[in-house]
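Okay, so here's just one chain, in structure tokens, the form predicted alone.
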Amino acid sequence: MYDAIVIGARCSGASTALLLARQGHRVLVVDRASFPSDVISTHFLWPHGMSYLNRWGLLDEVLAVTPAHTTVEVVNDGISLTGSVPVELLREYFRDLHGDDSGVVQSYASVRRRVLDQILVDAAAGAGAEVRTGFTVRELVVEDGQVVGVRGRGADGEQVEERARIVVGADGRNSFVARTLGLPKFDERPRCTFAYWSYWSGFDLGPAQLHRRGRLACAVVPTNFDQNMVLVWGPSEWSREFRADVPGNYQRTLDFVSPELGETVRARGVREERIYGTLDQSAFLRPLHGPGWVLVGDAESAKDQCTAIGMTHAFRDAELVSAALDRWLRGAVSIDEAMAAYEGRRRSQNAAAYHDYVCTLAEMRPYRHDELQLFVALRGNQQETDRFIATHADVAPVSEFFQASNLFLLNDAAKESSADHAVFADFAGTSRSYQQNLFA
């Protein structure tokens, strides 16, 4: 009899198992995959994601094989901003959500999943969790309406049944746990992005660059193995035409969004792997918990990749749910009280506002004149530029940065004019041109 069975041993699952095992609980974590292995992921960690790794004593192992930076360049229709997530905002984030701000670091990194997931799985096993890879869960064991365990097939083909006080579904947006329980989706947002990426050697552009022009975007960020992850994305309604010529349209997107990056990839880049892609980016929420079960990560809240927040949120969920379950397993609170505390933090007003922010960005509508004017106003205001980046990364509350009074003050203090930027020269004509499908 285990205290917890965790289904899924990727970012949210292995982290949850690690933390529960360190708290002295008997944990089984299972995954149908073997490790090390990759999975469809844009594999970016914002500074709070890196801070979780530091809190758990794993950051040095990641940094030994992964480049990291503190500044990021964000370019919207040619308007460039460079900044970082402020340390004090990171400390506030951890104090508000977890009650302490230990381990905060300001760096971010792009960590391949074959690297990161193996580190997490090894750490979970090292903490005392029992790890079974190549294990396929076939059934949830349910008695009197409560989940009490799992039945499945191990790597050796043997059918087994295991029981636990709680079953944690950390098995992604297509969660077996959620489907088996018939859990509904709500706040569904079908409008989303398509995304394609690959890995390139031959150049070093330093810190991450995020570019957007019209309804298309691209990014380049250094990652493991002396390579760069180069990603392009756009509105899902253009995906069918994009897929008609993936290599050609991948390069076409780079050339349109950032001609400089497009030329770098064309002239100096050596593609080291195939081009990967995903169309399954629609956002939704699911119920967080019920009798004998709880969900974490994408299983309970799936969002578009456009802010690259998924792994960081998986770590957040792992720390929140393990703290709540630990209090219950130790007898300090009832399971209902523990789950209410978890839900209160996960489904807060700030969390709802950020979910809406991501879903709105994922529609990939061209920026309005006033939105681009805001980016102009931020230039020369480093403090507010950094706060904008922190807001985009879900460190600072969306409602605080985008409240009308703050936007008024930013525009009033602007040091540059929109006349200095080409996108405003014929804004109406440019906006109309952005609605045309580049791949049609």
The other form holds:
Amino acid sequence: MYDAIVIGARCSGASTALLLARQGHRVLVVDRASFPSDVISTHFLWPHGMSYLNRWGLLDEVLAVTPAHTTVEVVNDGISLTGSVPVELLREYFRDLHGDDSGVVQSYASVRRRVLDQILVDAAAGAGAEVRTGFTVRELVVEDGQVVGVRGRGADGEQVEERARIVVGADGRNSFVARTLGLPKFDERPRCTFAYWSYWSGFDLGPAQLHRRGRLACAVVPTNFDQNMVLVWGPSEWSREFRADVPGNYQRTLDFVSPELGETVRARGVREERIYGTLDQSAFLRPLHGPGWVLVGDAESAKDQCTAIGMTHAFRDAELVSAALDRWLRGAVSIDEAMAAYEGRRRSQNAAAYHDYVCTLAEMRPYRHDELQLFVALRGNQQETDRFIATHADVAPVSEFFQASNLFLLNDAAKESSADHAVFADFAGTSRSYQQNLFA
Amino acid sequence: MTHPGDGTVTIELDQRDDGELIGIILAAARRGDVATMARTASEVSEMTRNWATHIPWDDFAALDGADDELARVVADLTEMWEPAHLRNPVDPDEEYALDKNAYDFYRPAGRNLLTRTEDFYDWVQARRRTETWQYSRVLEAAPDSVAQITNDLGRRARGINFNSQDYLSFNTHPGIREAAAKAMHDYGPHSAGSPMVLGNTRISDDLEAALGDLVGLEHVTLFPTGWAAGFGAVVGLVRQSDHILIDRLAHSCLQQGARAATRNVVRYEHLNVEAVRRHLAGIRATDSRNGILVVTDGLFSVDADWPDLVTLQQVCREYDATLLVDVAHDLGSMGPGGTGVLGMQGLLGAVDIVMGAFSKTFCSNGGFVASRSPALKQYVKMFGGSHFFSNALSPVQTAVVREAARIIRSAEGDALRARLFTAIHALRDELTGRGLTCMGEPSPIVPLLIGNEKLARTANRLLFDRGVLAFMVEFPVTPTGSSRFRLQVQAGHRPEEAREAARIIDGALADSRAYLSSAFGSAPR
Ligand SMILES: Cc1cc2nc3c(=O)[nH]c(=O)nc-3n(C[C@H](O)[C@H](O)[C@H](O)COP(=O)(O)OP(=O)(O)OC[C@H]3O[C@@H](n4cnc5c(N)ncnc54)[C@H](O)[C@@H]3O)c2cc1C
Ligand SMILES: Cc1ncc(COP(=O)(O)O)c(C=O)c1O
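Write the structure block of the form predicted in complex with the partner chain for the protein whose form predicted alone appears above.
Time for the whole complex; same chain goes first.
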């Protein structure tokens, strides 16, 4: 009999197991995959994601093999902003959400999942959690409506049953726990992006670059093995046409969104792997908990990749749920109180506002005139640019940036005007042309 | 190739991408060709297999014969393969109406000022068609605790009324109506002109004296609206090289005044007096010559909280800054003898500048600015713009406010405030007891936090037909993602009415959540 069985041993699962084990609880964590291995994900970690790793004592191990930076360049229709997430906002984030702000770091990195997830799994084992990889859960053991354990098959092919006081579903977007319990989906937002990426050597551009033009976008971020993760994305409505020629349209997107980047990749880049992709990224929430079970990570809330936040959210869930479960397992609070505390954080108004922010961005509509003007107004205003980046990354609440008095002041303080940026020259014509499917 | 420190993985560059493979598997599945499915599956990337864990990639060959299993695989693969919005079509009007917010239209494109407003208008029309446009409703009769209204599509409703700012229920008070009638009889409906010319009457002088008495600041100037008073006070006093520190959530008339007066505007964190101290120290470190105006509301109109004015005024004095407090909502409706937040904090006569509005408790239009300085009074009258260059309050309005000020100070005023607070507590307790979040402190404003705009707009649509008139506030009144219902309570609300309204609102919220299939709750963070 374990205190907790965690299904899934990646960003949310291994972390939850690690934290619970460190608190002295008996934990079993299983995953059908073996490690090191990848999972569909472009693995960018914002500074709060890195800070979680630092809080858990794992950041050095990651940084030993992964390049990291603090400033990021964001270019929207030619309007460039460069900034970083302010330390003070990071501290506030951790204080608000977790009650302490230790371990904050300002850097970001792109960590291959085969690297990161292995470090997490090893750390969980090192903390005393029992880790079984190559173990597929095939049934939940349910007694009197309460989940009390799992049945599954291990690497040796043998069928086993294990029991615990709580089963944690850390089993991703297509969660086995959710499907088995027939859990509904809430707050669905079907419009999302298609995303295709691969790994390139042959150039080093320094910090991360994110580019957007019309309905398409691309990003280049240095990652492990002296490679760059080069990603393109666009509206899922255009995915069929994109799919007709993946390598050709991948390059075409780069050329369209950032001709300079397109040229770098074409002329100097060596592609090291096949091109990966998906368009299955519609957003939803699931019920968070029920008798004997609780969900974390993508299983509880999946959303589009366009703000590169899922892994960081998985870490956040791990800290929140392990803190809640610890109080219950120690007998300090009832399970209902523990779960209510977790739910309060995870289904808050700030969380709702960010859900909307991501889902709206994921529709990849061409930027509106007023949105582009805002980017112009931000140029030269470093403090607000940084706060905007922090808002985009879900460090600072959406409501604090998108507030009338702030937006008016930003406007008043603008140092540049539309005359300085080409996209405004024939705005109506340009916007119309952006509606054209580039791949049709 | 092989990664350092990991001898096991070989990645073939020429492999087909997963999309193509899934396409082949899907076509084969539809034919029941499990052999092709299994063969193709072995080529699918490890990434995708580890992610799409619900697809039995390794067991395709065994699907033979089990029909519904095959159908399930087809369904699951299709979900990965086809854009999700094609499976779940939505009403485009409703999507448009619920997704956008007014901010999306603040900087329209184009050089023709007439035509570039059309984009916004399209959105307004979508909101109206879907009955989620909460603005511009009209009254059919005198409102009290219940009102009868028509929305801007011409639909009627009647409900418990939380949309009137008439906190002490003066609109139906015989004394108030009599004062209006008498002034009408004595002076007629017109205000003859600007108060700088001949717009004021003897009643105006009486009123200035009564207000001076109420806030303990004897030099009072009247304005035609509260908005004009706030805007006029700020632009009257502050010049380009001066500074303004303003609470982020202070009222629009003050924010706009600040923007019009100077570019040196700092919006400090809501209620944070320590932040004000830091900013003041920062400004004074480099600028010892120019003025600093610190601006805050008393009772905040959509948050129902108030600052520690004692410390704020002290801090202002330390740095030779001037404090302006807007008491539009609290003066008359709360505090000892109706003296509002100032009286509650023992600050009568002790704040540099106080402004207020008559549009709430005082049952009229209009506003005022008060201080201890006759010089400041004359200066603001001359340079405030909205005083000099706008017609004075009408005699009827002035008389109503004067009578309201009298009742506010009387024993009847105390009794009315006691009734008001009984209703406030009934409303807040019932809402809180139902797990909803009332923001701020007990006061005539009860902000019920909703957050998400879609939820608020949908609940607002439902409430219209359920007998509660509650104003939904969203951007630009509140920040994005923190919309709320602002319930304004009146002395005339019976506690049972307040509780009934709370039950109805709770029901409408629950139904809206179900309609939107939303799992978000009402905790702020
Ligand atoms: C295209 C794309 C790009 C992305 N880019 C980023 C990014 O740049 N930055 C970022 O932060 N996030 C990104 N994300 C999101 C991120 O990948 C996810 O949020 C994150 O992987 C969620 O972690 P998790 O631990 O909850 O689930 P997962 O990583 O999906 O792990 C779930 C685990 O559960 C296991 N499992 C499932 N069922 C069973 C079972 N029955 N028995 C045993 N084990 C089981 C699986 O094998 C799997 O290992 C991206 C996502 C996509 C789709
Ligand atoms: C705090 C505050 N100040 C000023 C005003 C403006 O008052 P009036 O409506 O009289 O113009 C209002 C009302 O909207 C207010 O809430």
